[in-house]
Every structure is written in C-alpha cells, then in structure tokens.
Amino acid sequence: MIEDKISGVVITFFSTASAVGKTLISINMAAELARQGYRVCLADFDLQFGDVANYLQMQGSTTVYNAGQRLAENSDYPLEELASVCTYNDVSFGVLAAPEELSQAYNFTADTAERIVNRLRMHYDYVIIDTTSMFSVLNLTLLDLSTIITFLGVVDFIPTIKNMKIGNETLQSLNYDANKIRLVLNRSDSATQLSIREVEEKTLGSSFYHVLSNDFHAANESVQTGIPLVLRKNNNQLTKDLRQLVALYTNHTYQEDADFDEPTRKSGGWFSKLFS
C-alpha cells in the first residue's frame, strides 16, 4: 500500500511572456537531475500547446489527461507506472505530456492537476512542471503546490520586461516564502540595448537568481535531435549554465564532469518533419 506521504520537490517553470525557453529549460532540468541519480518526472501542464513530447520526440506519450482519468477511476493509482519513460543511454526520467486534443484541455480542471502533482510527489524525488504563460486558476494552483517557482524572463524589448515586472509583482503579492520564487534570466547575452543591471535595479527591484547564456545554435540542435543539452558531449556555456542552475537547486557544488557517452543522434527532428 502506498504511504500517504508527500515528499518530492516540485519545481515549476513559469513566465508572463511567451517564447522565453520554459520548455527547453524544464527538459534540461529534468534530464540533469536524472543524470545525477534522482527519480524525476516532467509534467507538461501547458494544456493546449505544450511541446515537451515534441522536443523529446516522444510521440504517443502518456498525457496529464490520461493521468487524470486514471486517478478519477482509482485515487491510489501509481502514476509512476503510467508515465512514459524518456531514456538516453543510462539516464531515464518520467514524462507526462500535454493533452493530445483541445477538448481534453478544456475538460481538465485545477483539482485534477493538484491530484496528479500530489500523487507524483509520493514516488519521485523531483516533479518538474512546465506551464503556459498566464495567471490562470490552473497555474495558480500549480504555483501554490510548488516547492520552487522558476520565474523565467528575457531582457529583449520593453513589452517583455513590462510583463516580467507585472508577473514578479504579482508573485510577490501572493505572499510566498522568500526562497520559493527564483527569478532566472534566459538568453542573457542576446543582442539588446537594455542593461541587465538597470532592469534589476529600476524595473524589477530584485536581482536575478541565475543567468543563462544565449546559444541559439545549441538550443536548436537539441530540439532537432530530441536530446537535452545536458546529455550531450559539449562544452558550451549554455550547458554549463543549465548544470549550474541544477547545482543551485540541489545545494551541490557544480563540477564539470561531462564524461558520459553521448546519446545516438536521431535522424531528422520533429521540427524538420513538421515543415517537410
């Protein structure tokens, strides 16, 4: 019988702007934690347009909608047996993809999401959640359940910064513990005339917890092959930054030890198939 004990850490990736890299970073967070030996499940709660399964080239994966149905039938159902498994060499982590149909997204409730997350926490050390960019009832429920909220932003142009400011102020108004919200900057060295320090001091009123480099080529190649950056043999700065972020979250000292066999490159990614 499964114990009624919730112990897993829930890390939710959230933003108030689209196209800031939530999915890519959440995938790499899950992969790096799994590489370090933790039991991990990545759940895609971007119900209408989630891309976790596409990025990992896992078509036909079990979805959060499927998980919700099973729990409705049996509240004690072991979701770890239902989740699809993403495996690269000896690194594996569970995946619950976004619903396959829009009608399923419309019929998915925040209460269902809460049951799924709480059930996953009983089995996994880490539950990684990808979300859509809005303050919805569903997202607020997920944020409440989270151990850590990774509030992701980019400093590229004024509207994005404005949305990031509003989002940060809204999160602060929810009276979460001060350590719960981690403001992370993605694509830090992208071409822009905006100063990161100026954004921190004059707009956000707080410093970024961690900064991720901009590397479009590496990110695009990861999506094309379906292989997370942290599982590839490379030494680019973005991969180092991603591993450093995981080290911060696990309270470990970051070490460069990329001595592992790189997964076999897949021929043709989902992106090329989409436009072929």
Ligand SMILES: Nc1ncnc2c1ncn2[C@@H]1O[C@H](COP(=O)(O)OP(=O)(O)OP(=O)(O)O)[C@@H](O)[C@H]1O
Second form
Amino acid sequence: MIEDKISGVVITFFSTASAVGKTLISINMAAELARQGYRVCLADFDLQFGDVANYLQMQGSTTVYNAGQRLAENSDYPLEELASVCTYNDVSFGVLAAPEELSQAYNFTADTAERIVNRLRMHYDYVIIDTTSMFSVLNLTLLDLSTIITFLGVVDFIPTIKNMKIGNETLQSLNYDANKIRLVLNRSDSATQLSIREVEEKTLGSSFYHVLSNDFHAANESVQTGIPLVLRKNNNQLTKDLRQLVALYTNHTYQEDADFDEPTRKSGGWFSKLFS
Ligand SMILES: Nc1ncnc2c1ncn2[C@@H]1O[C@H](COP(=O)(O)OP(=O)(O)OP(=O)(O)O)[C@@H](O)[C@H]1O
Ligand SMILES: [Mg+2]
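Switch from the form predicted alone, shown above, to the form predicted together with the named molecule and output its structure.
Now the complete complex, all chains and molecules, led by this one.
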C-alpha cells in the first residue's frame, strides 16, 4: 500500500492575516532542520504571490506547478530529483517554488497539492509548507495533510486579533488532535498598546505555544541577502527564538551550537530591483 511508504513530517505555516511571518519562519524552519541533518523540502503553496524563491534568491526554481505536471504524467515520479536545491556551505534543502504564472496558479487544484505533499513525504524527513491567509479548499487540504499546523499571529491591531480568534476557533472546530495546532506569536515586542496576556486569556482562550521576537533589522537583512537567520552566526534574540521553535518541534533540547561557517550571498538581488 502506498500509505505504508509515507513517513515524512509535514509542518504547515498558516495565518488569518498577511505579513505575519509565514514565509520568513518557514524558510528558517527548513534551513535549521537541514542544518541538523534532516532531509527537508520547502514547498510554496502561496500560489499567486509566493515569496520563498525571492527570499532565498532562487528565482527560476522548480515550482509546485512543475511538480504537479510530472506527477500527472507519472504518479511515482521522484520529486526529490526535480526539486531545486538551496545550498549554503554544507547545508542544503529542496525547494518547490510557487508557480511562475498566474494562470498556472489559478488552475492548480487541491488534489494536485495533495499528490505532491504525499509524494514528498516518501523521500523527505520534513516537508515544510508555506501558505496564504485564508480558509480555501487548497489550504484546508494542506491543513488536513499536516502533522503540525503552525498557526501564526501577531498582536497589533484589533481586526488582526479578531481574525486570529476566528481562525483559532475554526481550527479547533476541525477536531484535529490537540497537539497538531501550535499557536505561535510573531513580532512579540513590536510597539503595541495591546497586552499579550489579555489576548491569550480574553480573546483566544489559549496561550501561545511559542513567541518570536520582533527584529526588523535582522529580518530585513535576511530577506535582502537571501540567507536564513538560523544560518548566520549573529546570535540575536529572533534567531534564538527560531532555533528554539525547531527544537520544540523535533523534541530536542535547544543548544546554542552555531559553530559553522557563515554562508555568503550576493546582496542586492530581487529586493533591490523592487526599488530601482
Ligand atoms: N519577527 C520579525 N521581526 C521583524 N520583522 C519580521 C519578523 N517576521 C517577519 N518579519 C518581516 O515581516 C514581513 C512579512 O513577513 P513574511 O513575508 O514572512 O510574512 P507572510 O505571513 O509570509 O506574508 P504573506 O501573507 O504576504 O505571505 C517581511 O518583511 C519580514 O522580513
Ligand atoms: Mg508569505
């Protein structure tokens, strides 16, 4: 039976607001797991506006659309041979970027996504999925397939918190295993008048599983250079928080063992083109 061969852990990043850090954190999750020696593939299912390839400076990468086409021709196609590889010194992981054209995104079905994820799970230890901020058929399919759903939120404005509450209640209503949904707060110390404790107690009814610091400078530099924070020696609090999240997911004790060669990437790629 095909199911017997499926083993990889699927970690999906989801939210009910945009720009809460799904892409940045999924990239760092993939990089840190790869650094620890796991076989990892990062798949961008933000079909229309995916940023994984931009953030990693890997424009032109194999896309989920390409993967879906191959599987339509041959359902056993080894996607690990098709996926692009993102490499920093001796750390590498597979990447399936978002489709290059809107028409490819528009015609992409949830069934295709399911076939891709199930195929990836046969080879990789971890499949990391980046999504969009909506309860669509595609996203519900991805959430169903996931081992862990990282439901990301930020505490900034009332509408964002209202949508986080709706999202949390909707996820709870899906009757997943209690351990499957991890409520994670990003940009925790950004300037806000709202108390995190109050949001937890009065709005969400549950506490955050993990909290990530706000560090505009570090996040921005990572996006500009294409190097995930966890692969830098620079031990700022956000990087520590990201490593800690991975340690929690892998049931490891967090160790500050950033003893590796820092990769270099040319800066001024896609990001600088936006402003030229
Ligand atoms: N902890 C953080 N501190 C500071 N800036 C952050 C943090 N996390 C993410 N950012 C920044 O916030 C912006 C949005 O992040 P990102 O693109 O990962 O969000 P997203 O949820 O994927 O957005 P979208 O819904 O548009 O796909 C980026 O510029 C990123 O660098
Ligand atoms: Mg994104």
